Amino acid sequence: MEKQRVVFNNKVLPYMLLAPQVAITLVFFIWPASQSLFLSVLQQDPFGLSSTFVWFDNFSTIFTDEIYRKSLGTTAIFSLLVTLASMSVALLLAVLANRVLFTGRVYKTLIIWPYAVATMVAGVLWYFLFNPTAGIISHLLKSMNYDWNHGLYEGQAFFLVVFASVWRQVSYNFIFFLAGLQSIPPSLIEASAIDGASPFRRFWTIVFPLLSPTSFFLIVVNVVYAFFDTFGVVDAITGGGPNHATDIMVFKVYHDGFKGLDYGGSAAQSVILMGVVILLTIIQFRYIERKVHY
């Protein structure tokens, strides 16, 4: 029996369905992003009232600047940190969730959870567990004879919006995890469970690899999440210090544009930070997508 297919006659109306989409791009993305690179090669004073055409300047003294060449490298071991620490959590999870019968539901429930809170409530919430004066966890920690003080030490400062930011995506992550272990086909591992391979191999072998597709979809969203979307809990939790510990660039951008208030300086740096995401984007399509086992 031949298929029929279905053919609208109506010229305008794929238009009409994409524009909603072309609009909110174009609104959202394309105009604040020409505008930053329109802004960029100008030095605009305080109040905004005059601007100045200074080609590169801008660009030059950032990269002169100690603190920016410092927020380079936080952001680069953050978003590393963020990245594998959120994916290995979540893949243990999601195999452990995978293994559960009984209590299924509300152990997927409950891991699933943290990812409806907002970054900056996340960021809020552990500012608070661990506030020095006032946090539960930081009283137990204090009552095991170790100092805690995120607003003075760069390393306990450095691991609170890292681990903040972890647990606020590890639900994320856990989501596709676990959908990418139902889809693989029992048989399978049963077969190689005949064939007296280890539960290890078993997921060495075979398990790890069918997930590929997913953990390269995630290692890009993740990546992305650790440049752009750990703003709130950097923000809520240490606000960029203490030194400058945890300036990564995102915050950075908005610390010297917002309160700083040099527009052109900030421009070039968000322009930067758009750059180094297309670049990690393009290399993990022209490199790691390689290793992909569709």
The other form holds:
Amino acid sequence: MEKQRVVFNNKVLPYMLLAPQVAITLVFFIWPASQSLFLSVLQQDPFGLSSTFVWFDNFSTIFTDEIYRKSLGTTAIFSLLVTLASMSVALLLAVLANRVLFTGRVYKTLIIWPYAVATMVAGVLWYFLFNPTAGIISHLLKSMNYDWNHGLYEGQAFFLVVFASVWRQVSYNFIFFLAGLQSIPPSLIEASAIDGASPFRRFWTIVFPLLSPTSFFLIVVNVVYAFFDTFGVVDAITGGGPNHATDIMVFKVYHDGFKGLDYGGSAAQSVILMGVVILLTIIQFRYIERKVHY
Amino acid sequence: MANATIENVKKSFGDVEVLHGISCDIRDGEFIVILGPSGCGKSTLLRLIAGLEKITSGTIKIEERVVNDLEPADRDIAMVFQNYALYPHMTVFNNMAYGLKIRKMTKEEIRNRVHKAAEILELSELLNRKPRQLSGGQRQRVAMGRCIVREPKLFLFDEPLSNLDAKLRVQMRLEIRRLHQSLNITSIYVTHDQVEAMTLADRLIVMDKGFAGQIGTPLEVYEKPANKFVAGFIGSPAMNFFDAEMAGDGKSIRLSSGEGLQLSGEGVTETAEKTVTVGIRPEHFVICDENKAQIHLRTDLVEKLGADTLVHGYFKDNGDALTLRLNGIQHFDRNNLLPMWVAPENVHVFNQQSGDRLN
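Previous: the form predicted on its own; requested now: the form predicted together with its partner chain:
Every component of the complex follows; first up is the chain already shown.
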């Protein structure tokens, strides 16, 4: 079968077609990224009038900083929890939605809604619901003799930012899982039913492996989400506190840079953050993707 | 191996009844083919037997045990799907071993069974391949292997050959027949291909719009179709149908052209209708001398297919359209009047309204 080829004689046209994408990448990614690479090796004076080239002093300062090391640990646990929880909850909901025939449409629409809510708004929403003095949920918890104050207790604050981040991301994962489930031919499930597999076993031996391309894609996307997009949630709910309990890397970059005015240190942190995410993505592609294709 | 009984099985989807009461006794080791055009309910019937759909009313028994409410897993059946439904992430070996592992057989036993089945189906070399690395015919064989290893009571086939090319289809048809002869497992096979049906079946169930039009051996169905639908569905090119008048004693019929045909035996014994539908297969017309001729055909188009020749034409002058099939290559001019004769046992008479057979 011969493929149809479109030939452009104009040599400039391909570049013009590429230009908008390249421009966006340059302006919104390459430029800021190189800026922070550059800033990460500079030290500014307290008044922001001059800066000195300090090699990797900013990096060594960060790594000796107790708070920064705590932030690394927090980020690791945070992104792990957010990814795991949002994916497993979404998978559960998608499996249930896939079985429902009649009220399915309403259910699916409702479940997709939270994704349309901006991260910051989602954060504010949960902030108010759990607000120790005005929140409905914290009021309920108090009536059950549970003392809720995420401004005071580290564990509660951490739970709340994880919860709010997961809540929003479930919608996104749900759509992909549902699409993945619907692309599995029903005859495969029927064949395994005839082969004698229980519904639970059918899921683990047939459905779950066949969803693996979807799951892999979602792992990559969710890790990136947990590392970057959750900034708004943290900023709205806890502001990194209490006692840096929710001070994830991306928030600390912002906080140290724009509130602490330590541009060099903040830039160094963002370089590390970028490195971590690049590394994680490479690992995912190298080791997980290999097991995905069947 | 087992017998199976289907008793007055009905199935509705919502308010729409798609099966209107099918009954059939299936004997031990028999090969039953369910044949019908698309939408006649044949796949639904198979899925009811498999337990993939719940029956609305009636009874299905496998080896004298009512299985109406049993899960597919508990019915001890195996099924070959139209798209094979191989597990794409498992090797051929694991595809075949899947059902055995679930039944908690020993590793040793599983190995033996899979290798034995692979040998029968010539899959031994392919056990470590994934389904996507196999050709259509090989996938088809893996799908059958997955059923064989289970040694089920009942084999179900849902149009298993429809995704193969014509040549492979003929080959796999023979393999299925051979397999059935050596394993002798009771089988139910759904198809819309009448050649598959005629060659594979011990008995046929010809289905039409949710009814079983006729249940019988392929030859019974061919020689004595129970109604006009079955008569028209079996045979290619299809049977010729035309209206005729019953002659007085019910032993002959009179065509609109004024010519007549004899009926065999008793003829039509009881009918109130004067006008009936007559069916004659294209291959049952015999060209004869003018003095023996019962009817005449005015030739129109002639199609030479090599092995046989199809002659299209009309009864005498401006009568009903007819198709004839003659052996070998034969030449006819257009607008020629051919004298013909039809053996009495090859003249089928049907009720004009209901389509039921009358003779």
